[in-house]
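Only one chain is given next, in structure tokens, and it is the form predicted on its own.
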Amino acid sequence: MKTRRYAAAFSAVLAGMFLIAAPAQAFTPDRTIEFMVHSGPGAGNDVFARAVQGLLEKTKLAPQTIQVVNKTGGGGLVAMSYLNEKKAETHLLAVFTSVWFVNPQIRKKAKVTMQELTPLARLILEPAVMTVRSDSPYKTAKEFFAAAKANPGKLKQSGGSLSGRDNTTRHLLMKATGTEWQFISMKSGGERVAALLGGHVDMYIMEPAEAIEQIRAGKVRVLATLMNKRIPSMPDISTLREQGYDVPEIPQARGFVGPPGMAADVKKYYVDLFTRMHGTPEWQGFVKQNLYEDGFLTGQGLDKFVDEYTQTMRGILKEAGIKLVR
């Protein structure tokens, strides 16, 4: 009897040891994954999120359906605060852009920084161009600046968030040229283009893909590239620097970030997911077709980028004369 009791006890101990030694099951989404964007339908973030959604579903890399959720308000503040409140949430990601780095530096209501969230992957870098209607009297950036100087505060630029790249670029240009014009903030990219084409504004800073589409349709004229070098898809368009205006380049980075406190296995799942997507022919074709620059980064490289880009934007904001709150 004693022998049997000892054998049973030994078996129980062994079973417990195997139970402890068994590796924890890796995370796999078991319900709908949400991609949150801080802008409205048709804006750059929304279009980008839906493109990633479509690619992941087409390539069958994600085991669950993906839903894009528009959480607008406060120029990105609502979305950032919402994500911060969802600590350790496993099925919610958000698209980040430069606004997520700028807001905490210029807006007192912005209590969340990228360092407090969980950066997952930087996917693209997006150039920009300065555009007007095809029938605009301005054929060069110099002519636009001259008109703005002659009519202080009269010309108008359509754009997104007040803390976005287009408005930050506006401040840089006004400081560099001694001019002033208005910024009209609109929720969606469709509204901004419509405002330009309808003559309600005089200028709009577009992404190259959008500009190419409008150029082919004979609707817009590109005055300058806002990058330090010419864009390969528009080799005949000179940069602002080439036209005599030395202003800092503001690359638009787009990628995905998770809520704070995301578990290591959950983070690994999403990093691996975007890594696999990045390696597909479908993704490479998407980047090429939309005239993006491949800006793929994860891990320590991404963490370094987050810190450095925060400081880069801080320097640009100071140079633009934008008041910092922290």
Contents of the next structure:
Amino acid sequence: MKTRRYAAAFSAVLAGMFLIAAPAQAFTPDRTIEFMVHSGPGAGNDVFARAVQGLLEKTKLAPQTIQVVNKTGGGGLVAMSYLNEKKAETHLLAVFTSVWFVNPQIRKKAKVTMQELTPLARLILEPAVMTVRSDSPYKTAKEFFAAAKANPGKLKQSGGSLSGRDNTTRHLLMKATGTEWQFISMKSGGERVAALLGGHVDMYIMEPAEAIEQIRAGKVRVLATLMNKRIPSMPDISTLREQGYDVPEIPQARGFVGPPGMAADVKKYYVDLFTRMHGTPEWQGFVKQNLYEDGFLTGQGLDKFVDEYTQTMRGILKEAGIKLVR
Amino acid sequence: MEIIANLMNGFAVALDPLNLVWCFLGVFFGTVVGILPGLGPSATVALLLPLAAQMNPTGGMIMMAGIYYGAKYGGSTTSILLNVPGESASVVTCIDGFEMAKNGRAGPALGIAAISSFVAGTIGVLLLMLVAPPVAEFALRFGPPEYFALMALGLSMVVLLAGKSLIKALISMFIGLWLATIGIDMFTDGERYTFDTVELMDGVNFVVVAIGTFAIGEVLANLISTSGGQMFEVPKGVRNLMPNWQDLKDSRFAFVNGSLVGFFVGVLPGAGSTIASFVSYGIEKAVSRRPEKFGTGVVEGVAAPEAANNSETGGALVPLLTLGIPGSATTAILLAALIMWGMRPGPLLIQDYPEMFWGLVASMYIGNVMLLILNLPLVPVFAQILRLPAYVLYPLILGVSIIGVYSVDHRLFDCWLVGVFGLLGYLMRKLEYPAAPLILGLVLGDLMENAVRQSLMMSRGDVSILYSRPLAAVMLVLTVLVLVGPMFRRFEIWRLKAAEQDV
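What about the form predicted together with its partner chain, after the form predicted on its own?
Now the complete complex, all chains and molecules, led by this one.
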């Protein structure tokens, strides 16, 4: 372990020296670029990474081939530690999601925070909406909260892990409305939607692209969007704020992050690459198709976001009663 | 009638030369991926996602689905020949498949696996075409209590997997249930039995345990007992390398049983083909006229799980195409592909894109025929592997095992872990503990624990939720019957013996 750390430090120094020696040479990738994701094939961020890979290849923006690498394990910790060990590595980027902000705060074994890595670009924000089955008695968020108040702990919401957005949002809503309902963790997104459609739970927080199809088929009803702004493709759905509930929005952010100590010219190269990709009509089409919010952010704006988001998540986790380790 | 017209249109799409090429490429890659242990269809489909995004939707979907069901065909090969389960669903195939190979019947085992895959694959598509919407609606009635009952039914199969001693089978199953608890607990975010290592936080991988206890355990046991030379008989002549009429006749019920179980379990999101293969094996043994022969190399013990495994694909596509819900990792990637093509997966997908749906259905009929043609001639070729002398075959099994384990998550840690489970497998063999119940416990333990805790959260601690809902109740009654059945049989034998003594 120790020797490895020395080796990493040594190579960082070496890489640093190399850069000082040849400052005029601008960086361009000279071998396969790796996109690391912390989950297996088929998960949201894996599909996201492969979509970006496809777009960069299709638009010929990347001079080298790109490979998506799945480094699963430890709920994201394996990927984070791996990136941390590859100090100043020039051909390895990772997809970050909110897990990357949450992990260092709740897992003792997390060795690195987002601030210590090299955030490159935030690309998208995923909005979310609060849905019920179309034959549910609740027509508005207000009716749902009223029912939750009348029967504390009786209503049920399906969702994922406790530190995920579904549950943290629930805690914020329960606090803001003085109500209480159950949160039922399920492994896959498929099970969570099926539980709502089958009437086994009363509410589920869904992504708009999925919700819009379920609405069209008359299967679900949307009570509110959880974002501060209305979603363009769902202009009739009001926000929680408009309905009188003052809760902070929890955006699900996705973007790319590099290893610690990434040299300035390397960082600049990748930031430029994502900036150029963001400008293509193909990318705009991808964002629109998935009903994402364009969350493009780089440089100081991104650094500020990383700090603020870490603090926001910290507050929410505390509120949600999840034990913080740092 | 409308279905026939639709299907004809579908065949017009699927028989387009380019689509035929995509279909062939899909099933061909699928077969290769299936034969390689560890590397599964989800990883392969994910790898091709950026490429497929640039294809037209129908062709892309035909190819990706081809990989999905093609991989199921190949999965049995290493199970039968090397006792290395290539995927989770092939564990059950090892039980009788490898015994058949030992008895010099590797060819018929591989052949029946291919035929069974073909029959079930076709029945799976047929059901997908005919009953998808109502079955999808029915599957939605499965909430946590129903899943709990289904898992209980699955676990009750342990009495059918037990050899001579039920106690030993139960102990083996409990070890599996314990292994299933390792990792981060979803409901509390707490860690269990991780010994403060990052490696164990996601639990022990099922493939690692299966390959360790089956393949490596087998190698270790034989290294110590045999002295070398060729250990398996491989009869000469192609006729002896193919299943005969008797084999087909013995398997006919297994084809139907496996197909139906596989399809219906496949429709349930999150249940998976492993459960389907165990349940169909259990049913096969329960209704068999020669249950005592199971585990010694009976052909229907290969046919049933292979059928279940293959018709599961048709089932798994049902919630994806009719509800827009992905039930497994592979279907989740297919869902992503649909979005990339600008389609809108959801309950109205079939209505919006009939050409894609019917083209896909028709291509799956064609793909299954291609797979049969592709796989049957390979049977005699593969069977020759067993002619290798032990000093070549055992290192080969070890090599395939370790590569397989590594290719799942690319972690060296798993290669050490597989050694540990190899030792466990060896000890279990020596002490005559069956390994299959351990795998059963490991696969179902997690799902069952989740289901029971979800149910109790729903009812706020009231246990009656587990048995008061009608569907759950029916399955629990079946569970009790399965558990009590062997006891009656034992009682019957004892009664007969007592009667004889009286006379």
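Residue numbers count along the first chain shown, from 1. Basically, rigid core = biggest C-alpha set you can superpose within 1.5 Å across the two forms. Note that the structure is a prediction, hence the values are computed from the model and not measured.
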### Summary
Listed options 189, 48, 220, 252; the one at the hinge of the rigid motion between the two forms is 252
### Query
Using C-alpha superpositions, by what angle in degrees does the smaller rigid part rotate between the two forms?
24
